[in-house]
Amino acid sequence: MNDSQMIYVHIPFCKKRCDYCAFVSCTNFQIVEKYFCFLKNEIQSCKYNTKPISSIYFGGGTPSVVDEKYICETLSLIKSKFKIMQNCEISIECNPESTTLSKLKAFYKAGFNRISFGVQSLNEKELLKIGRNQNAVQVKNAMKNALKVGFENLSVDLLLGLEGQTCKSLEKQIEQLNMWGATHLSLYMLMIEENTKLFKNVQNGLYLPLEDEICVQLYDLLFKKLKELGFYRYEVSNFAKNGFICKHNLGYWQMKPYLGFGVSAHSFIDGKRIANPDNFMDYFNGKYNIEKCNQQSLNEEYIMLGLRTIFGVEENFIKNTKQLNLLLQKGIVIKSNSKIRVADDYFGVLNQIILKLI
């Protein structure tokens, strides 16, 4: 997997911060010009540009919220600086309410070939309770316009565990997204992160997320529904139609080297982890942190990430053979050739399985 590498670009700007968001984001659009100037300088000065690039991912934040010229110019710079593989997957995260037809045209012309829409839910009441101003019509129009422009690879993020969610409502939403052209779905569990508005609301009894047991039940039912619609799980949270697995995300789980540009972005290259600072002043001052990875931590990470996927991990990496044999006997994990993977019915309790094997 090390014959190529990936690129991640962090675009931190958002119109407003969602109640659940713990990512590094910024609502001050007065620093957009300055940010992209430093971002381009960082890309231009990168020394790790000898290996070809298999995927590029613009995430955030909300990349679609800034003027498209900044995004397109940054991608153009990357193309001139690095060797881009012919079948390179180039993704951009977009929020439906800020995704205009003109922006989509510009993204497509610049070379983006995959869009990841931050939908989270098609239910307006559920969205308002987590601080998102968006509706199903905006989602439908954004997806329709993306197809019209020429995009064929449309991914959608959904949150599982929102207050009031039911299996019936979620199944209906998935059916609609499928009809509107989704080729990939990411189904993420709602995380209640400290120092977020949602965390305070939960503590004060103002928001009641679904209990973990109910989330696992919903997840298992949705797995079956997605399979009926032709979406196959290749990672615990990710489902794709044939030919639309996300190369970039799969690269992370298979520990492919990657370069991260922008505030709070991380790189994993030459056995080192390079972390950009979480605050803008330190980023503008060129600060970063380098950590040399030891083999044991890399092996544990390989197991933890690999078991999240249907491809599994090489058996010889798992040192806890007693637990492994026990899980094999119970049919919780499966051995295929020299690989160990989690059985389909146990993805809902994946974390407990991983802890037993690390």
Second form
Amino acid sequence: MNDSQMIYVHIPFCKKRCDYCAFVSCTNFQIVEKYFCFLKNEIQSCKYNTKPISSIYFGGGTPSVVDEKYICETLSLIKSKFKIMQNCEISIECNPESTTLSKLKAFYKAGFNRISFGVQSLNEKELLKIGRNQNAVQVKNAMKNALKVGFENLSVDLLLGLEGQTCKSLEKQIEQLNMWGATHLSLYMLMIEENTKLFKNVQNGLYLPLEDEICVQLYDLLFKKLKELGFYRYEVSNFAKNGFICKHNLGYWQMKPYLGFGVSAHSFIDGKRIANPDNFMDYFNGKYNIEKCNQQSLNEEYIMLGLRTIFGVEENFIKNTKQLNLLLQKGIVIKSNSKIRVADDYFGVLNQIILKLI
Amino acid sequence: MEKENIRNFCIIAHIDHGKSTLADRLIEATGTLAKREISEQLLDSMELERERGITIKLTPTRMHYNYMGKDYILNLIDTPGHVDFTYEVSRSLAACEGAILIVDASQGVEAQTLANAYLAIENNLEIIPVINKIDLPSAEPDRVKAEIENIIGLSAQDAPLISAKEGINIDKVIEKVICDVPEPKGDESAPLKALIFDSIYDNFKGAIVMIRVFDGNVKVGDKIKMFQTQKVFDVTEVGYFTPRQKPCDILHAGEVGYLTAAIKNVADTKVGDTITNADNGAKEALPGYKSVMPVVFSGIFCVDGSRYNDLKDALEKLKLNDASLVFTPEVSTALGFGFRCGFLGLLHMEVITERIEREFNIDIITTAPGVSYRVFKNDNSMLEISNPSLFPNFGEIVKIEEPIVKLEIYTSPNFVGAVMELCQEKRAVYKDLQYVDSFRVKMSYTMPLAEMIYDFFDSLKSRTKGYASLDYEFAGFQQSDMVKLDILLNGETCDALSLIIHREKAYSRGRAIAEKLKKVIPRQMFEVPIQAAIGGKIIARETISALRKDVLAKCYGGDISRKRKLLEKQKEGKKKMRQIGSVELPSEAFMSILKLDNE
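Could you output the structure for the form predicted in complex with the partner chain, given that the previous block was the form predicted on its own?
Following is the full complex, with the preceding chain placed first.
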């Protein structure tokens, strides 16, 4: 199963930081040139190039904001350095407003075959309150152009829990995205992370995220709607039409090895989790952190990650059989063949379930 | 030293009126310890005592003082102030001839001032009123003097006006003790008669027995005999406290001190017992005092079940110094192995549980305190049961008797109405009301002990603004309409939450507990009904809605460490939970149902 590996490339640049974002990103485009120089260096010097690559993912930040030549050069370097499998999934995250027709053409030509649009919402009001400047028309055009260029696999990220969100508006948005050609949807809950602008706004009463209970109700309704439209949940937050499950995403949860390149990127190689520094200075000095895991925690990881998917985990990995039986009895987890998976209604409390089983 | 130069006395006071501070000053003024050796409040040696400012164990201290050219020995025996420890007070009083009664110069006579003063009068002690804290701007010594005369009936005209904190007029107190407290009586040539008023356990010496010698004397090598157990021991050491242990050759009639005799079992040194010579001993024991009986029972369990043996150790060690603590093993389906413990009252229970957690570092769960019932079954057998989960099926029960106490409340006539109202709420039966004088009434009631152990004393104090004192004694059993109130979580009875309660109160308490539990139990993955039931009939129901959203955040660039951290954090929180059937309960849930009345 692990005879192949995946590659993640981090492009940490953004035009503007969104209010809710707590990840490494940079709005200083003067260091783009330097960054890609080091990034290519890192890829070039990678020793783990024996296994074939089953998926490549360019994430960010916003990969679509930098000149497309950097992206395309980087991908071509990867293609020359590693053995790429025939059906390799190659994704790039794009921001609708920075995704021009010419960029899409370049990406397609370079070999990308999947685009993940960071949409978050089609409602301008909802977006403005979290510091994003973007509208539905931009999304529609970007998706239309992507289809025109030849992309068939279009994913969209949506945020749940935004101030002002209603079930009606969300259902309508999903219908529209479906109409515009989405084949994959990621539905994340808005997290209020410390050290973000949004956190301050919430504390000062300037931003009112939806209450948990309402989020859950929305989720339940959307879940139904998505099913109607042919989107099936294959992981806690991810929905796909038949044949469009994101291999890369699924690989994370199924403990596939992956190489991460770029600032703050993570790797999982030979049972070890390795993290690059999350600041540019250290990254430019070539310092990499290594986190070691013992076997016990790999077992825990297997459960913690595997239960996120509808494919579940092998029953014999779960040591706490007493709890397992209790959860089975209550219908919180379901057993089929020798696999244990979380029942649809209980994905929202996944962590609680994991805690009982590890 | 001649008997005529010995003075045995104690200090009695309401909590916070400055008892321990005065004790420190006396020790300082008599040069018993140099100032630098005195850490604040010497006599309260237990960490908990200092922190709470209460005295629990007794520490007798011998002091020397020269007055008008004569050397005197002054033996000070400290006393606890709380009503739970009244029996400890009476123990100290029995060893003394006099008592210093401290009254706060601004607060005046309070409940325990009164209660302790009467105890002292009962014991025929010479009482020396002392007015403390005169350095405070709010001090009103004249008003307080009048209160002492009117409420207690003691002459207070030449009561020393002191400040123990500032060291003002401490010598006046000492002079009063020397002049007013009678010298101890007793016959040095008679057989030994020594009263045990406390004992502590020392790992090397065995029990250290605190005694007051009334007749005869005792020295190293003497063969002594305990009156109650008839056990014989060889005295290995005698001495007195300075307040440190200081060995001496002999303790004479009239003196206070300690002896050790390689006594391995503290139970052999029953407090209140009399020690005499093994050969040709005294014919009669000294009048002891009421033996102590636990009245409040509660289950104690470890949060971490694997520490059962540590808990056992802790209780055994505490018992060495506190004969009033009793415990027997108990098994609860909800909480596992633990102990059913008997206490003198709620404060005693709190002190013990706090000491277990603090001194032995064991996290414990305490179940609701209750009393011991007599249950008569239809097969003509009778069971004494203090653990609700051991109650037989109510179908097999013919009748239940609950313990009652005879209660005497002294208060000002202004508060008679308030006290009556409170007593009625607590199922007390009115017996009598007497005007002791124009300032004081004595109200007599009988009351179920179970009602008293909850918060009766605190309620009484708050409703009378502190102007009430309380005395009670056990008065047998009476038949009552008691029921067992069960709490069901998710349909399963949680035995550790069961209560025995009067039928009339079961309904409201059941509802209150269900409401309270709804607040303290975190949401689970499924809906949890909380039900209160009497004999299978549900009388109250609350529902904890299911936890439905936990977290669904994006995972960036294969960074699973954030998810791991969150999981670790949640894992920590879980450790403090108890699994009851399928429901997770925080340990405070068990105690929270006790505190219903205070809300």
